[in-house]
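Only one chain comes next, encoded as structure tokens, the form predicted on its own.
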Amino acid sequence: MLLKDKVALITGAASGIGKEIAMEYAKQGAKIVIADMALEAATATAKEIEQAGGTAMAVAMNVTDEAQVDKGVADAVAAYGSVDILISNAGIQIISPIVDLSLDNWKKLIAIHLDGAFLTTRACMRAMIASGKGGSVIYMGSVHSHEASPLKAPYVAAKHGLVGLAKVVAKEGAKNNIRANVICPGFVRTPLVDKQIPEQAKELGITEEEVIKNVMLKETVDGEFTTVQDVAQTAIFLAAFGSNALTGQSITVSHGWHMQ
């Protein structure tokens, strides 16, 4: 029970990577706050955790809405007393060449990934400082926090930005025992990635199988997707780490796609 009685707020946790982290954190004894725009799905995930013997609640949270973020964090503190762990995971993907990319789509993606990370970080840091216990902030980056791929300009820019934000949080949060790190997965077979496969096939003029083999998994050492379990276990390790010895870092979980 590495996270026993810790309170973890996880954005975008109604499905995909966020849901897997929520389920694994609950097994480790954490109290889970499922923060998602899809409140019905978030509520279902919270019930699933409770039926398995865990503790969880759902809050409606559009991470780009300042008032909704602050209220969601306040509701978590009211219910469980504090927020000890933030997983900033909510995100979308937009596939487009730069020359065809609209400013609205650029702003939409940047807002969800970076504005959302800022707003949730600010609210949770305030709660962590008020509790006097510190905490752990974990951003869901990507191999694209370090590498670039065609057709993903706003996503690559945003994921690079999360590394910079984590470094600043690490420096500002240290005096209050708040750590910040970034998990950088390779391609994980989630609905977000499944949606990209036909989109990239169309843009690149190749088959979906070629997208998987020659684009997504080309640079891995074994031609394998990263799994949600791989990411969840890394998130447990980072949240449970006991000191500021590990802060301001990005950990790549990618079957060797990016090596630091």
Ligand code: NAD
Second form
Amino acid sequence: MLLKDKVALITGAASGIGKEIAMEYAKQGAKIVIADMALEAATATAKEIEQAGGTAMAVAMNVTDEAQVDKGVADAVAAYGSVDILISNAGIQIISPIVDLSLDNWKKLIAIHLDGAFLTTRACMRAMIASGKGGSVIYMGSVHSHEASPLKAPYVAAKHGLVGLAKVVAKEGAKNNIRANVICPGFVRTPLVDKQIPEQAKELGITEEEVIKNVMLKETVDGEFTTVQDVAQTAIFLAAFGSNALTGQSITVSHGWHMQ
Ligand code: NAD
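Next block, the form predicted in complex with nicotinamide-adenine-dinucleotide, ref. the form predicted on its own:
Full complex below, order starting with the chain above.
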């Protein structure tokens, strides 16, 4: 068990990548806090973990809401004693050319990805310093932390921003034994991606099959989607890593779409 008795707070863990990380972390002995604005689904995920023999709780958290983030982290500390791992993962996608993008949609996406990352980082860093144990902060970046695609301006800007935030957390956190890294997945079949396939097909005037083959997987070495399992295994490796040797980095898991 690589994460025995570690407490991991995972945002957006009611679905997709975050949910898989939660399930896999629980198998590695971590106590899991499912922090999601979809409380019903978060509660169901926590129950699933408990039924499989793990330990988990759900907290209602819109990551853009300062009070909800602070309360969710405080509830986690009250229940399990500390927060040792933060996975800042909650996210959305908005498909639009810049010339048609509303300021509201720009702000909405930036708030979830960047305000959310800041607020959860601040609350968890405070808890990690208070516990005296330090911890590991992991951001869910994307190949779009390093590459750009058309129709995704706020997403690409936000995902690039997370790399900068992780570097600052690495520098500020080191004295308290807090590490920060970014995981950069390629396309993973989750509700977030399933929703954008027809949207991209419409914007680009091509079929959904062409979006998958010629847009999403075109630059991979083997035409394969990355899986939630691939990302979860990377998240285990990063959280279990034992020293500050690995901090301020981003690790790309994308079937070779992006090579650093
Ligand atoms: P998903 O839609 O399956 O899950 C996202 C979760 O985030 C949902 O449970 C949702 O309720 C939650 N959420 C959304 N807004 C929230 C908010 N304001 N506060 C709290 N929770 C909120 O998506 P996913 O594909 O699992 O994506 C998870 C992360 O991985 C995102 O940051 C996404 O950008 C990133 N990512 C996804 C892919 C991919 O191909 N799926 C690739 C690279 C990076």
